[in-house]
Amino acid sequence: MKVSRLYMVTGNRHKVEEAKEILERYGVELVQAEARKLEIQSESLEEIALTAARYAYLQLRKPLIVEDAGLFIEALNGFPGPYSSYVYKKIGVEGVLKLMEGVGDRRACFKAAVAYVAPGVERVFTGEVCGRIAREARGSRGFGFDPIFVPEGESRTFAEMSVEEKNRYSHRARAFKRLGEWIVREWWSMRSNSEG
């Protein structure tokens, strides 16, 4: 059963991947879109992926998802947080494993934001996974800080897992099953009020 077609307005593949194998168990149909992104600089994620996707709604007109995410590294205070993407692309991992030398503290966070934004409807929905800085990169999967973070309660890093496998603990993912969860609701009450 499709419950819906919503696009993914991102440049990423690799998100679009991740996404799309977790919203296809809600039925919905994830399509990449390409719209100029409005990108502030922010503290919060959430306002961040919404500012976004607002700009990317008045272009395209079309129900649609922008996603931020951000690696939040304890013992440098949250840094990169929301300027993963840009110090990824200054510095990439051997910059930020270079940050980390000598440092016991290992404690990090992968967040993500997914906002939604729909004719009369805009929501946000939030994933995070704890784990560590790995102490060098491993694994050639998945993208950006992957090779460095271990979630929680394994060994490999999410550049050593297949999507499946890193879906099963990933902050994204967990974003994308609360919009997932959120939509079945949202399909099922329109349903019930239309039979009704």
The other form holds:
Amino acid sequence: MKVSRLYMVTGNRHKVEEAKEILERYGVELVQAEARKLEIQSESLEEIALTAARYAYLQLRKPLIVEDAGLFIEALNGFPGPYSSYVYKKIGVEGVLKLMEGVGDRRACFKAAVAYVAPGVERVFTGEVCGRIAREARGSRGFGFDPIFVPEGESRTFAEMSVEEKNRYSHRARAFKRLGEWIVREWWSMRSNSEG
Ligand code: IMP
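Compare with the form predicted alone: the form predicted together with ligand IMP:
Starting with the chain above, the whole complex follows.
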């Protein structure tokens, strides 16, 4: 069952791979797309994702999504949060482990906001997973801070998991499940309206 085709504007193939696995369950075919990126500075992932999605829509003119995500570390008052991508580029996993040296409170959450823009429709779906920052980097899968994040109820980091395993927990999977459920509901209501 193919409900629709949806474009994900990102340069990150890992994000696409994870999102694809979720959306397939809802009959949505996800296709990676490129567009000029507009990344505003904001404390809100929702606002960052929606602004970027609107800008991408002006260029591509087809139903699309843009996702923005970040790692929020409790002991660092939510840092790097919306600045995660910048912090990752500048200091990486080792830099964050250094910041956390001697810190007993390892609690952290990943958050994601997925903005959907199509003709006459704008929606944002969010997802979150909490867990802890590992003492050292482990695993070689995934991307970004995956090697140092252990979700609650697990002993392995995200980088030690397959895409399917990471999707059982991840912020991204949770946001994309919400998007998938919404798409299916919309599809059914459009179908029953046109039949009735
Ligand atoms: P952006 O959403 O592309 O702005 O990137 C946010 C940054 O947060 C990425 O560069 C990663 O470093 C980090 N990040 C977001 N989601 C994940 C994830 O699922 N695993 C590991 N790191 C992530």
